[in-house]
Amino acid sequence: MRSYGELVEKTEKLNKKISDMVLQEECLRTGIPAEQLLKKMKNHYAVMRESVESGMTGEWKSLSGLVGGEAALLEKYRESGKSILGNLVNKAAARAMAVAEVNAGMGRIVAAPTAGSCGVLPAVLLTVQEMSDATEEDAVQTLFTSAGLGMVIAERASVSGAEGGCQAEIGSAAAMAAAAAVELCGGSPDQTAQAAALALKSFLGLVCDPVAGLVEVPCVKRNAMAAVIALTAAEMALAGIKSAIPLDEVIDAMASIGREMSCSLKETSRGGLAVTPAAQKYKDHLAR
C-alpha cells in the first residue's frame, strides 16, 4: 500500500469506507477471513482500553522515577472543573499520557504505531467513541484505517524515530488518529486524509531527543500534545477545511526532512534535548 490517495479513490469508487479497504485488502494478503482479522483487533482494542484505565490510577511510574502519576494530575485537574482545554480535549491529553507512562513502567500497551506513540490513537479513539453514537465496534473497524495510512507511511517514508525523527513516530501516530476520528464521525474517506496530512504537517522537523535515552522524557508529554493535533486536525477536516497540501505529498515531504536531518536528532540522545544541562543531570544521576 503506496499511496493513500490512490486509497481514497478506489475507495470512493466503490462508496466504501477506508476501513472496508484495507481490511479487504489484507484478507486478499494474507488469506486470513475478515472475522479474525476483526477478532484480533477487537483485542487490541481491549487492551488500549486496559491501557488507559491502568495509567489513570496515576500508579505507574517509569524505573528511572523520570516519569510517572502525571496522567492522573491532569485527570485530576480536569475533575477540578476549571480546565481550559474542557472535558473531551483534557480527558483525551490525559489518556495519551497514560498509556504512555504506562509503557514507561513497562506495562502491556499496544505499539501503534510505535511504544513511543503509543498513548495516541487510544486516547483518541476512545475520547471520541465516547462522544458519539459510536459502538465499540465502529472503533474496532476504525483501527484499519489508522492501519492502511500507517502502512501507507511506512512505506513512503518511516514511523521509526531513529529513522525519521519523533515527526516520524508521533507525528505518524497523530495522523492516524486523526483519519480514525474522522470516519468514527461519519466523515468521507476524503476528509480523513485532509486531517492525517494537518496532523502530520504540525510535526514535521520534530527532532526526537530521548532524556538519557529512555522512552520517558519527552515521549510522554509528546503523546498528550499529539492527541490534542489529532483531536484538532479531525475537527478542521469535518468542518471541511483542506489541506492544501495533499497527504502523500506530506508523508514525502516528511521522509526528506528525516534523510536530512543529522543523526544526533534520531534517538541517539547526543542532540537536542537530551544534550542540554537538566537532562546530563538525570543522565548522571542514573548512572550512579
Given for the second form:
Amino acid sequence: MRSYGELVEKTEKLNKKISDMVLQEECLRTGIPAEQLLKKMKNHYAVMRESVESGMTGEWKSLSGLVGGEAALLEKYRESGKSILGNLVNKAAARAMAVAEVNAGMGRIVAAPTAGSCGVLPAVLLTVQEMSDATEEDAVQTLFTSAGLGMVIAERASVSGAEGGCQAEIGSAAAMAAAAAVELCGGSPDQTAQAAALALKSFLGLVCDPVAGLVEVPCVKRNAMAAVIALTAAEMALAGIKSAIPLDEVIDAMASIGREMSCSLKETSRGGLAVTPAAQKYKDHLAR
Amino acid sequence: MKVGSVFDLLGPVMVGPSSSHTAGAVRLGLMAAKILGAEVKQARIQLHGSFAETGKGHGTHLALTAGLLGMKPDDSRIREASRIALEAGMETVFENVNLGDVHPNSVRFLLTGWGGEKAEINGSSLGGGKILITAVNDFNVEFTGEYPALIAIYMDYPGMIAEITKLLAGKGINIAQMKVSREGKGQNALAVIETDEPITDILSSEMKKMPMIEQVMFIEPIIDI
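Provide the structure of the form predicted in complex with the partner chain, given the form predicted on its own shown above.
Everything in the complex follows now, all chains and molecules, and the chain you saw is the first one.
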C-alpha cells in the first residue's frame, strides 16, 4: 500500500470502512482467510489489554532501574479527584506509560509499530472503546486501520528510530492510534486520514536520543504524551477540522526530515538527551 | 521498505524492551539451536557492535540464552533465562568481540550439544524482530527463518544442485530462495534452500542417502503467521 489518500478514495466509493479494505487486501495478498487474520488480531488486542493491566499495577521496573512504577502514580493522582486532564485523558496517558513500563521491564507487549512505541495504540483504543459504545470486536477491527496506515508509512517513510528518528516511531504510533480512534467513534474514512495527519505533524522533527541506548528515557513517558496527542487529533478530526497538508504529503515530509536528520540523533545515543551530563551519570552508573 | 503483512506493523507479540535487541536476539538463539540440531550444553556467545555496547540494558544476553533454550520471543520466562539455563545445566559464556564489517547487531554462537554436536553460527538482528543467519560453520549463507529451510553440506560436483532440486520438485516442494557457497571447486559446499512448503521427514532421509551428502538439516520457520 503506497497511498493512504487512494485508500480513502477507494473506501469511500465502496461505502466501507478503512479496516474492511485493509483486511480484504491482506486476505488477497497473503491468501490467509479473514477469520484467521481477525483471530490473530483479537489475540493481539488481548495481549495489549493484559499489558495495560499488568503495567497499571506499578510493579514493573526496568533492568537498569531508570524507569518503572510511574503509570500507577498518574492513576493515583487521577483518583485524588484533582486531575487536570480529567478521567479519560489521564487514563489514556497512564495506560500508555503502563505498557511502555512493562516493555522496559521485559514483559510481554505487542510492538505497535515498534516496541519503543508500544503503549500508544493500546492506551488510546482501550480508553476510547470504554467511553464509547463500541464492542471489543469493533476495536479489534479498527486495528486493521492502524496497521494499514502503518504499512503506508513504512513504505513511504519508515517506522524505525534508527532510520527516521523518534518521529518515525512515536509519530507513527500516534497517527495509527488517532486513525483507529476516529473509526471506532464512527468517523469517516477521510476523517481517519485527517486525524493521522494532525497527529503526525505534531511529531515531525522529533529525534531519537535514548539515554544509555535503552528504550527507557525518554521513550516511556513519550508514549503518554503521544496518547494524549492522538486523542486530541482524533477529537479535532471528528469535529470536522482538517489538516492543510494531506496525510501522504505529511508522511513524505517525515521521510525527508528523517533523511536530513544527523545520525547522532537516530538511535545512536551520540546526541541530544543521551549526551547530557545527567545521562552520562546514568551511563557511568550502569556500566558499574 | 516493502511491507509484507499487517502484522509487520502490529506485532510481533514479544517480550520487551527492544524488537532488535530482545525479540531478534531470541530468534537468533532459537535458530542457532535449531541449526545445532540438539540441546545445547555449552554456548560461547560473541557479541558485536550495539549488541556488545547496549546488550546488557536490553536483556540481549537473557534473550539469546532464552532462544538457545527453545523459547520464543513472546515467552514471559525470558527474564529468567539465565537461571533456567543454569538449572538445565547449560553453560553460557559471553564475550564482546569485533566481527568486522557486519550489521551493528550481530552475534556469533559457538555451540556444543549434549551428544558432542558442534556448530558455529553467525547472525544479525535487522530490526522489527527480523533476523538474518549469515554464516553456518564458516560457510556464508543468507536466510531469515521466515521459510522452511533445508541446509545441505556436500562435496561439490557437477549436477549436485540439479539432483537436490529434482528431489524437491518430485515432492511438489517449491523453492522460494536458494544460496550455494563452497570452499572451492570440488571441495565442501553448503546449500541453503528456502521453500514454500514444509519439508517432510521422508525427503530429508532420502537426501541423506545421496552419495555426496555429508549432512542435511531441516529448519522449521520460526516466524509464524
